[in-house]
Every structure is written in structure tokens, then in C-alpha cells.
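Here you get one chain, nothing else, as C-alpha cells; it is the form predicted alone.
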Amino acid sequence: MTPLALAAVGECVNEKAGVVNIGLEGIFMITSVTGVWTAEVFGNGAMGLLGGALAGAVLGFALGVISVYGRADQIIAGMGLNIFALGFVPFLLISLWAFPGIHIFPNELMVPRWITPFGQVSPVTVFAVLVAFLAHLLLHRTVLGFRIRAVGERPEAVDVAGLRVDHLRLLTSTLGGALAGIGGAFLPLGWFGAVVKEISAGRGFIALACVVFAGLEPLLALGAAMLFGFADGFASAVAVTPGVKERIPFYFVSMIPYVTTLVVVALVIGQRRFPRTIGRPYARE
């Protein structure tokens, strides 16, 4: 659930300001590579997470500039990032490690886990939960949060009040990209132990499903990430359970998290309300 929660919470804040970033899948793919490369350069997994956050922030900022100042169609821009990542990630793998398939890094670079009475817990998972609560407080208990929500609903009113609509939207786009970048770096450094070009496996789109399910509320997005994360873990557990794996095809079991995503989104999408100007660039008159 960790990368899903980080990306979904960041996207909730981003869309509250009226900017849509459906390029989370591309950000996951690119930051998984940059995170591992940074970890190897500094010899530390935590620095890899910071490298992922920085790369994600740059990508989020770039999409924000394209959307806010270029007034591009935000859906097309996000899909462009996803398509770009499909070609750019194999190029990075070859350029950095001279191998296009998989890069296995030293185990010492994995982000250490905390040993608790309930099992091993990654500090990044705790951070993801904390971020969801902080984002909720930001949006509903602070002046900045009020301004972010106002930018999504009435950007002209924010403009008349003397605030910069473009700056607020760029801020949220960058923040959302940074959180997604941490999630992308977590995939190899906190979970998989290697980086491959298919490492995201559609999780960026599942994070978008969490956002839709939550109606842009960070705490609900955290709950959705837990639900989809459980479905993913359940599929993995079923696939290796003796007596089950012989009877049920592996690829059928692997469908569980994606089918869960489709069913949940189909049930709630008509009941969610989104900001009035979401996906529409603002032009001063």
C-alpha cells in the first residue's frame, strides 16, 4: 500500500487545486531508476528515497508548467509522461548499468525495516500514513489548505484576492510529484530489491483509482490504498499457497488487485464530487 498511499495523497492535494496528473505511472517508473542510482552513488537507501523525491518533484513541476503556463490538455500531458517513461526507463537502464532487463543492487542499500511485535514495518510506510493525516490537516485546518481548495473551485476569486493562482497550482503539482517519487523509489529500495522497467506494473493507475475512490480526501485515499494493497498481497499469497497454486492459474490470481480496482471505482465514481475547474487552465481576464 505504501507507494499507492504516497502517490494518491499527493494527487488528492494536486487535484484539489484543479490540476490533474495522470502521469503517476510514468513517475513511478522513472523515480524507481533514479532512486536506485542515487542510493548507489551515496551508498545509502534513504538518500535513494530523497533522489526519487527530487526526480518526482521535477517531473511534477514540469507537468505543472505545461498545464499552468502552456495551458496544455492535462490528460494528454499525463499520458505523454507515461509513454515517455516506457522508452526512457530502458534507456536509463542501459546507460547507467549497461543492461536493459533487470538491475540488482547490493542488499545493504535496501531501506531498513523496524522490527515490531506485529512483524517488520518499513519507516516509509509509517511516513505514508503520517503524510495522509498531515495532508488532511493541511486541506481542512490551515489557511494554505483553504486557498488550495479555493483555487480548484473559484480561481478567479483567488486572483481577485491578490493571490497567485499559478504559484499555488505549481506548488501542489510539485508536492504531488515529490510524494509519487518517494513511492517510486520505495518500490525497488523498500520492497523488490531490484529495478526493472516493468516495476510499477500499473500501480500508478491504481493510485489514481484510490484518488477517485476517495473523492480527493487524503484519509479516504489512505484507506483505498490499504484495500488495494491488501488485494495485491492476497493475490501474491494465493499464488504461492500449496494446493491452490496448482489449481488456479497464476495469471488469473494476478488479476485480483486490478479487478478489485475496477469494481470499486465503478461503484463509487458517480457519487464523488470534484472541484469545479479541475483539469481546466486558468487565464486572467
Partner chain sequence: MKARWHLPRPLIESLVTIFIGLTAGALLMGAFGYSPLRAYQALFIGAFGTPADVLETIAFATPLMLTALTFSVGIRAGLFNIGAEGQMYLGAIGTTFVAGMVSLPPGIHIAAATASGMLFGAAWAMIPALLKVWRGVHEVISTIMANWIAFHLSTYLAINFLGDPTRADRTVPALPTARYPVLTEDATLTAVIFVAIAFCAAIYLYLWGTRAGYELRLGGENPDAARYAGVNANRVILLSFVIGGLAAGLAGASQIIGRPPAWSLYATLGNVATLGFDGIGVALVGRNHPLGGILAAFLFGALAHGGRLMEYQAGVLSELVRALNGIIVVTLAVPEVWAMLRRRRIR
Second form
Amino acid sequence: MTPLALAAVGECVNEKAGVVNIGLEGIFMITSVTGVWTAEVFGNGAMGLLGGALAGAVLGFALGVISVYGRADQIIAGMGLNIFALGFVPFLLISLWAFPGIHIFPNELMVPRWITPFGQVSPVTVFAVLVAFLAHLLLHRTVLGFRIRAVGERPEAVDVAGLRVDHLRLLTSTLGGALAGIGGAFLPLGWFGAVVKEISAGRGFIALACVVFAGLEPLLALGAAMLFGFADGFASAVAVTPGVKERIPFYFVSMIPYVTTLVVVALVIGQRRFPRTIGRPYARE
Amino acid sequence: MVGREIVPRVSRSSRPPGDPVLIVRNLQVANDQGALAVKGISFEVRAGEIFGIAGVEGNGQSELVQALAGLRPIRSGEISLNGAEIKHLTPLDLYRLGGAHIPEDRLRFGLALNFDLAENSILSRQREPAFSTRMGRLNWNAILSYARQLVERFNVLAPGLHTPVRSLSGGNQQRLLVGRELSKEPVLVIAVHPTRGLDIASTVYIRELLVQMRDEGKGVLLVSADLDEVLEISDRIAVMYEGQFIGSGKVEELSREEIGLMMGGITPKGRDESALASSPTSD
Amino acid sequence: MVELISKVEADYVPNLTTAARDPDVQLIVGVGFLLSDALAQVAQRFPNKNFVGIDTFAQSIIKEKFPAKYPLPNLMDIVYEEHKGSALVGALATLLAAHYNKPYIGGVFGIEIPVLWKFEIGYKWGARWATEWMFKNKPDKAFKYRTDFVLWTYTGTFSDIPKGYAAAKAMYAKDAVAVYNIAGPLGLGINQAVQEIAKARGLKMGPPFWIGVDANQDWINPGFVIASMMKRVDKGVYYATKFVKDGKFRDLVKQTKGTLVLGIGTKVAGELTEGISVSTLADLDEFIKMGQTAEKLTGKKVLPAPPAEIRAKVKAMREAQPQWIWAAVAELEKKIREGTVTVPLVLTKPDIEKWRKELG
Amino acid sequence: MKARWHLPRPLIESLVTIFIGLTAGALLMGAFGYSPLRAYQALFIGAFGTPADVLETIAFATPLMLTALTFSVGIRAGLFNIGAEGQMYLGAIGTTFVAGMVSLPPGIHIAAATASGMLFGAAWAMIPALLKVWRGVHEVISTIMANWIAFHLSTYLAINFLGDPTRADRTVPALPTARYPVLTEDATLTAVIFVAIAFCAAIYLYLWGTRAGYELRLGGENPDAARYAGVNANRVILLSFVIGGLAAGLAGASQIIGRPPAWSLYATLGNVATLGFDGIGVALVGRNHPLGGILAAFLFGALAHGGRLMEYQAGVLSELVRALNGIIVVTLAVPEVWAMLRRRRIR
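Switch from the form predicted alone to the form predicted together with the partner chain and give that structure.
Every chain and every other molecule in the complex is listed next, the one we just looked at coming first.
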């Protein structure tokens, strides 16, 4: 749920500014590797999260430049990033660690968890919740947030007002990339204990679904991430219950998160409104 | 507008108008945000006349025309086109009943920029038997010869029929579009800002074409933000303000200043609206 | 040795062809049952090269399609008796459950492809054998085998580690004493679940345990991996290379009809050639040595802790379990080796249905 | 007659992006200590070194031109149909069923198995299509979710209904009457390539030669103009998904009854997986044109087939080829690159 929430919240802010990043899946994949690599270099899991954030920011910035100055088709550029990651990550795994498909890093590099009366909580999870609230405040209570929303709705007005449309959009896409990067690094360092080549298994796209579900509201996105996290966990819990698996083949249980996504998005979509210029580059007339 | 060049006036004959080809009663249309943009408008356009709607842009003209062209749903009211009552108008209904539509934004509605000239020449006419068979095959020979004909008849300057419309000048794009619409043999022509952004030659040419249509006995509904244009070629004029007709009358009866004031929402004479639904007897 | 990793399984023919065309190559090894068709085809086209498939059944394809050529002289399938190894760890887990008074044992599987049925039924069969053994030898601990005794689930993935974590977590929540990993990297997810419990309860050693598969995975989390069901692919490759070097390859193909079975007590030409076992401390040492070599080669840290520490922890864990458990597992292994018991080998749908009815 | 299609510029643009992709790949290889020169040399020899390699390259191109068509037709209609992957899985299932479980006379059997795959693909494409029509769900999300669902569904069907009782790893093989003839012993190329090319050509004729095709392209080119022209937007959505699904289904069929040695679907779907995603890059390099897609598919087929020799001789993981694919896609998404190029040329 944590990576979903981080990526979805970042993408909410990004899409508010009118930029769509379909490449979250690719960012997850690449930053999971860079995160582990940094963690190993510094011998510290938290540094790994930073390494993920940095790589994510670079990727987000690059996509931002392509979208803003290159006037790229953002969906195609994002898909390109996903395809790139699909090939680049296995290449990276074998180039960095000389082992195909998987790399297990030393256990002490795992980001430690806090033990609370309710169970163990990763600081990153707490951070993700915090980020959602901060993003909400940013968008709705600050001047910068107002500008970000304005850039998505009326870039021409923002432009006339003497603000830089390009800078604002670069800012949000870099920020979105960085958050997704923390999520990507969290996958191995806070959760899996290893990097595998298909590490994100569609989570980047589920994060996008959370964004749609949330109608670009960070707090709702957080809720959506929890819901999908729950659907995922629920699927696994159902799968092991004796008596259930004999009747419902596990294949159908495995579909639960994806079917949930489809159904939920189909149900709420009519009530969601998206910024006027979403996905479209801004060109001064 | 500043620095406007003088456009030569279009000459026209005067002829009594015929039967109404378009009757609109109490039409209400909402805008994209769901607010009422056209607040109960009634009027007629008769064969052989140009009915001009003047007004500052954004007073509901776009919504009105889109409703008449079947591009926007009608909230309430009635439309009768060429004798047929239509509740849920679609673009195809409009064409089927003899309507032609020169849309306000040619780049948005009227043309597909990356399609070539020939393909654009049948846009909205693609279903006509002349251009596609019953099985749905496009008849390229017919399309090309028709496009060639359009190019010649309406003086469209283009390197070839396979040139993407994107690379034509604005004037030539509009000539192609207007030519395509007028060659539909319509009974009603809806023309919105037909000469906006065009060079003088094209402007004059297109106004002449509209007048020619009128003279051939077709009804023309002209919507334009260019007051000169409305005054120059219309027979009757209505001024639209905040979704309603604030005033109307025959072109001879209205002064330029009067219309200018009405466009600003001021009705000097407090004209009643009965003139709008003019029946032949009220002349 | 050059290794070619196929990304699309349909690439196999061209992949093998690429290797076979290299004049310096004498032996081409393909790993994975999906290579069977490709091996059968390419081996015929390059009669001068030797081909080995791990987990394949290329010769049976030859037998079916080109009976005149069977067995192809330059092709050897190497197959493993994973069901037997799975039976051993199934028994081990069950005995642990009896010792610690736990209600369940677990198994986390990958995508439900029939190959995994071997593991599944082997594991459950071993569990049942252990319950029967206890009635005879350890009546105070004995309990009757129930069809819900083994918690098992197919996760539909061999790579999505959290699925392994979630499945294992649910099993440990039901107080399963040990969970068998039959899903490759998903073992790391199982490990996460174990670690979480260990941390919450401040444990230095299981229970809960998990059981490794294929390679020796005891070192991943010393003290919590009770053992691994080892399938020594490296040994298969080693034997094959040795046969080629000694010039015995084609003779052996003729003798074995092209299929070399590596398992428990399996022999070739009178020599013991085994490939399946439950990990021991000696195996651990061997793997630690491999890890150290890898660390030297790559300059990167591979082992989670200093070798001596890993070894000490694993040793302590093993010694903390009562001797009779290890003895019972050894007894089962001996019986399997002697052939006095037979572990069912399940590969077809009717079989799996029948056995699931019986074992749960 | 004057050419309807101005090939030179798109061709140049595609070649330039490929060059950019290869350069970026060389930089990546260099950064990780491989020799790009050796790698590309091996790649080229691997793809074109012998006549057999050329045929193998073509065999690789076969499914790619079809999954590319799925994406292209979507883009032509203004939709991002990235569901070729899942539609292809279902196509493979449909074909496997008719080819392996049903007995039919020769000739008819091939046709029926092919058609069944195409229909399954089209049926699966209806899920995102209908969600779009009914609820306005964006097709990127629905197609990707449908891909995952298709993966699990197809594995389930393959193992539980189509499994080969004697072979644990795969479904029943296609009966000999349902197999496309192998063209040469040296490569895995079969006559299915002709079907694939014919299908691409037919879709080309359909899109540019029929009213429905015209309306579909108009819908993608300018939705407002399409509305103006009386085009039913929902019809365009459904039609483009159906065509895309048929193409992807045919791609799936081609890997079952048109590709030795297995003539069946692997239980892990391993012999079809990823071909759908790879089609996206192929489509873009082919400028979303059905015929351009054929050319681009040959190029990507060469990369895929040559990649193995690159891995073998230069030690560069052949997966890198897919990373190049990604870079090429990103480059093609940026129109400003071409604007820059044009400006330079004028200067």
C-alpha cells in the first residue's frame, strides 16, 4: 500500500498541473534497483530510499522536460519509459550484480520498522500518510498549490499572470517522480527483501487507477491505495483458507486486485472531473 | 478592431423572401458547465433571406448554433427544419434535411488537418451514395473528381488533392470548407464567423457566395461578431445578449449605433420581441 | 561456459541453434522443461553436438514422433525426483508440528503448472507418512492426519514476492510451524513473514520456520530455515560435463535411453548419482564457500552475515530440535532409497484430483 | 498515379529514432563496461548473417506486426489500446482449443483455428471497449487491468481445460491438420507470415478504402470534426477495439499454429508473453500505419533475433533490446525532435 500511496499522491499533484505520467510502473522498477544499489554503496537502507527518490526525480524531470518542452504525447512517452524499464532492469541486474533476474541484498539494509501496539509499521508508511496530508494542504491551502491547479485548468491565465507554466509543470513532475521513486525503493528495501526483474507487477498502473479513483485528490488517493492494498492482501488471505481454494481456483483469486480496480474505476469515473488541459502541452498562442 | 482594411461591399439584389426553412421556438440550451446559455429564443429563417445574428461573442451564439447543428443537446423548445419537426437533432439529420453548416471554428469542427484535401472534401458527406457504396466502400474516383471540382469552382489554391489541409493557408482552408458546405445543395446554410481571420479576397468571395445562396432562394443563418459583415449582407438582424435576443429588425430599420448599444445590453427603444417571429403578414 | 537466458520461450530453438553453431562448443545445456521440444528438434539437426536438458523430456518427444531415432544418441534429459525430496521435508515439518504442538504446516506454491504437483503431493504424502510413523514410534506425540493439516496455496506468480509474504503470513497466523517454499523468489516473502514474527516476539530461532527449495536456502535467515529441499542442478551439469569429457556420454545415453534420473539412491553404471537431498550442515558449508567465491569475484557482499556466524546459528537451530525428528526423516530417506516405500509421482489432472481428495 | 503516402519524411524520422535508440543503447553498454561495437556487430550478424537467420528474423516479425496493428488502429481512432498482450493470450487460448481439441478436415481446420483465435482476441477487447462506451473508463487503465486478468484466466484455461495429459508443461498440441506449413527446415518460419501480412494489408485497405475506416480515422484525427460529420463516437471505439482484438488474436494464433516446435501454448504462457507490449514500439516506429508496421516489425524482429547472438558473443543481455525499444518509443513521442530536425534542414 505504501508505494501505491506515494506514487498516487505524487501523481495527483502532477496531474493537477496538467501532466500525466503513465510511466509510474517503469519508475517503480528502475528505482527499486537504484535504491538497493545506493543502499549497498552507503551500507544504509535509508540512503537507499534517497537513492530511489533521486532516480525517480531524474526520471520525472526527464518526462517533464519531454512533455513541457518537447510537447510529447505524454501517454506514449510514459509507455516508452515502461517498456524501457522492462528491458533495462534485467540488464541492470545482471550488469550490477552478475546474477540474472534477482538480487538479494544483506538483511541489515532493510529499512527498520517501528514496533507499535498495533503491529509493525514502517516509517515510510507513516511518511506516505503524511505526504498525502501535506499534498492536500499544498494543493488547497497554499499559493503554490493554487498556481499548480491553475496551471492544469488555465495555463494561459497563469502565463498572462507572469508565472512560468513550464517551471510549475517541471516541478510537479519531478516531485511526482521523486515520490514514486521512494515507493520504488521501498519495494525491496522496506518490503520484499530483494529486487526481482518484475518487481512492481503492475503496481504502477494500480497507482494510476488510484489517481483516477481519487479524482486527483491526495487524501482520496491515500484511501484508494489502502483499498487496493487491502484487496491484494485479501486475495492472498482467501487463497490460503481451506475450503475456499477447492471451490474457487486461485487463478480467480489472483484476479481480485485487477478486477477491483476495473470495477471501482468504472463506478466512480462519472463523478470525477479532471483538469481541462490534462495531458496536453501548453503552447503560447 | 484596429487597423482593419476596408473590405469592398458585396452587391446584392432584393427579392421577397419565401417560406420559412428553419423555425425555432422557445429554444433553451445549456453550456458545458450545465448553465443555461440560450434562454428561450424564437425565430425563423426564410428561403431567400439572410438572417444575421449579431452580438459580442460568448452570449450564447455558439451554443445556439451547436444546438441547431445537432452538436449539442437541446434543453427545451422546438426546431422545425425544412418542414420537419425534430426533437433530438443530429448532424446527419441536419444534412439529410438540407442543412449546411459552416462552423465557427474550422480547425476544430470543420476540417481534419492531417487528412488530405480530398478526404476533407467529403467530411460530413462521406455517407452520401455518390461517395460510398451501400457496402461501405469509398468511391475514390468520385471523391477525387468531386474534390477537383471544388478546388476549381471555389478557387482553392493547393498543390494537389493529396496535400494535407494543414499546409493550406487559412483562406484556402475556409474556401474548401465553405465550398464543400455550399455544394451540398442546401436549403438552409448556417454560417458562423465565416470570414474570420481571412484575407480580403477570401472575405469578399465568401460573402458573395452567401449572398448568391440567398439569391438562389436558400435560407442563410449568419452568426458573426463582425458587425460590418452582419450589416452588409443580412436582410434581417437580431442581436443576441446574454442568451436572449435583445432586439431585432430589418436591416434598413436598424442603425449601426443602435445595434452597437444592444450588443452592450442596452435597448434604446425597448423593442418588443414580436418582430422576431415575423410572419409574412407582419411585413 | 556461456549462458543464454531466453526471454520468450519460443526463442528456444534459435537460442540453442546459436549455441550449437559455435564450433568450440561440445555440450549445450538447456535448463527448464519448456525446452523439451526445442532440444528434440535442435539435437537432431546437430548430430555432432551433445545436448543436455535439465528437467526436460526431449527423448520422450523423440520416442513419440520419431520412434526410429529413439533414443537420440546425442541427447540426454536429466530429471529429478523432487517428489521424494518434498516428502522428506513434508515429514520433517509434520514432526516439528508434533514436537511444538502446532496445528498446521504450510506450503506456498508459484503458478499452478502441473510440474508443481509433484512437489505438492510429495509434501503432503510425507506429512501423512510422518503422522503414521508417530503412531508406531512416538505415540505420545501422535495425531491423525487431517486433510486440512497442510495449508497450501498457489500464488499465481514466481516473481511477485509480496504474494509469498501475504500467503505465508496467513499461514503463520494460523500457527503453522513451517512453510515450504515452492515458488523461487517468493521464499523471500515467506522469510519476511517469519522475520516479522521473530522481531515481534524477539525470537532468535524458529519456530516458526520455513523450508527452502532447489538451492540451499538455509543461509538466507539462519535459525529460521529449518532445511532446504535441494535439487542439485549443478550436479546434473557436472555429471553431464564429466561424461562428455570422459567420452562416456553417448554410451550412457544408450544405456539410460537418454534419460538420467537424479534423485535419492539413483545410480548410473553402478555409480551413485544423486541429485535430491535435504540440506545438511555440510551442504551449508559448500554453499557458504560458493558465496565467498562470489563475493571475491564481484567484490560485493553476498552473504547476510559472517560465515562462522551463519554456521553457528544453523547448527544451534538444528541441535535445538529433538534427535528423534532427524532420525525419523533419515528413516524415511532410507526407506525411499531401499524402495520399501513409494512416493507418488503426480503429473496429470486425474492423479492430482485423486490425491487431493485423499490428502487434502 | 500520385502516391497517397509521402513515405520519405516518416521513413527518415523512423530511421533517425532508431539511430538515437541504438546510440543510447551503446552509451548504456559503454557505461556498464561492454563493447557496443562488438555487441552491435554480433547483433547484425545474428539477424542477417545467414539466409536462415533472415528467415528467423521474419518469424519474429510475424506476431509483432499484428500486435503493432492493434496499437496502430487504436491510435488511428484516438485510443491507446495497450491491451494487445491480453487479447493475444485469449487468442492463443481460442486457437489452441480449436486446433487441439476439435477434429476438422484439413484446410478448414487451419481456417477455423485461426478464426477462433481472432474471435477470442476480439471478444476480450470488448471489455475495455464497453467500459469506455458505457462508463468512459480510460482505456489505458482498463486494457492494462484486462491484461493481468487475461494472464490468470488464460493460465487457468490452459491448465484446466486444454492441458495435455501426457505433457505437464503445456496444452494439447495443435493437430497436424491445423498447423501452418513450415517454410524451411532451418528456421521456425511458417506460412502464417502470409496471413499476417495479408491481414495488415486488408486493414490498410479497410481504413483508407471504406467509409467505416474513414470515420474511424476521422474520430481519431479530430473527434469534434467527427461529431460534426455525424460519426458515432461509440461505433468508432467498438470498431477499433474489434479490429485491434482480431489482430492481437491472430498474433496469438500465429504462435500456436504457426510456430514450431511446440505447436501449443505453454502453461506459463511463455511462448506468447511480452509480444503484445513489444508491438507498441513497433507500431510507433511504423508510424501507426499498417504497412509501416510490417517494415518496423522486420526491424524489431531483427533486433530480437540478433539480440541472442549479441548475448552469446558480447555478453550483453538481450533484454537490452527491449530497453532500446523503450528509448525509441520515447523519442517518437516527442514531436519537437522532428520540428528541430526540420528547422535545421531549412537553415
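Numbering follows the first chain given and starts at 1. Take the two forms, find the largest set of C-alpha atoms that superpose within 1.5 Å, and that set is the rigid core. This one's a predicted model, so the numbers in the text were calculated from it and none came from an experiment.
A.B. asks: Superpose on the rigid core, then tell me if the C-alpha of residue 69 is displaced by 2 angstroms or more between the two forms.
C.D. replies: No, because once the rigid core is superposed, the C-alpha of residue 69 moves less than 2 Å between the two forms.
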